[in-house]
Amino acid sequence: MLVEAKTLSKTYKIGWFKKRLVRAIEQADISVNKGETVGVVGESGSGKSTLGLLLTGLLKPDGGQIFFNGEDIASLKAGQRAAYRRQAQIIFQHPETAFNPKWKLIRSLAEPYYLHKIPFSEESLFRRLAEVGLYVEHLARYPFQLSGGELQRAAIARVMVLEPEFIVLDEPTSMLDAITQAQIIGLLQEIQKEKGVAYLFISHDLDLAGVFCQRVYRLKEGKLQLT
């Protein structure tokens, strides 16, 4: 088992004056095997993104446990936790959030090499571009000069520099037209076949999740249930 969550819970306090508790995730159990794609579908505000943030360690749960390769991530030491954060990545619905609007694409794609002390070369960078269907000329462009599909491809390339084992795909195609959506899904499938990466695919589209995923959970009122 690559990723496993047991009795996971997360509650938010909302409201300006009179605070009230909203349970985004309640006693959730979910697992993702190596090389598998698991879907989570639900309406907007159902807690899907919260679940993704919990499983990648970007948000702390109020209760329950998350295991990565059999280890409870809450018990990881600083160095181990940094390694986990590299192995568990997330790609968001709005790919522009992954890029500094003032930077050309080459700087944004080079950044993870330096942050994680990965040996950098132009050859390595060009290879990452080719893997996602982008070209050298894209490197000289700013994010606003790229289409939504090109930005999402660049976001995927940036994440794959880290060679993660697990990626949360938080509605990565919902802002794209049907043709580009199909192209991105095909790209993700190719990457999975070649790299063996596991996905948690978050979507509001049950039909798409059913085609892309081996198993699909429905999230409603904070509770997960297999479809």
Ligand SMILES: Nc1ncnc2c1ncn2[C@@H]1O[C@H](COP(=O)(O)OP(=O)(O)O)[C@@H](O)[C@H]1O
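Please show me the structure of the same protein in the form predicted in complex with the named molecule, now that we have looked at it in the form predicted alone.
What follows is just the one chain, with no partners and no other molecules.
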């Protein structure tokens, strides 16, 4: 098992005096095997994004445990933590928020090489670009000069530089046209076949999750249930 969460809980405190509580995730159990695609569907506000942030270590749970490759992520040592940070990635619904608006695409795509000390070569960058169907002409553009589909493919390319084992896909195609959606799904399937990466696919579209995922959980009022 690659990722396993047990009795996971997250409550947000909101309001001026932090007195109102929103129980976003309550006692949730979920598991994802290596190379598997697991779906999570639920209505808006049901806690899907919160779950994705928890499983990629971007948000701390208030209860429960998360195991990555059998290790409790709360007790990782510094070196292991850096590896987990690289191994568990997330792709968001709004790709424009994932890019620095003042940087040309080339700089955003080169960044993970430096951040994670991966040897950089133009050749390797061009390969990542070709894998997602972008052209060299896109590298000189700013995010506002790229379409939503182009940006989402760029976001996938950037994540793939890190060769992660686990990627949370938080409604990655809900902003895209049907063909681009089918294509991004196809692209993700191809990447999975080649690299064995596992996905947690978050969606509000049951049809889509049904076609793409091997198992689908339903998230309702913070609780997870396998469908």
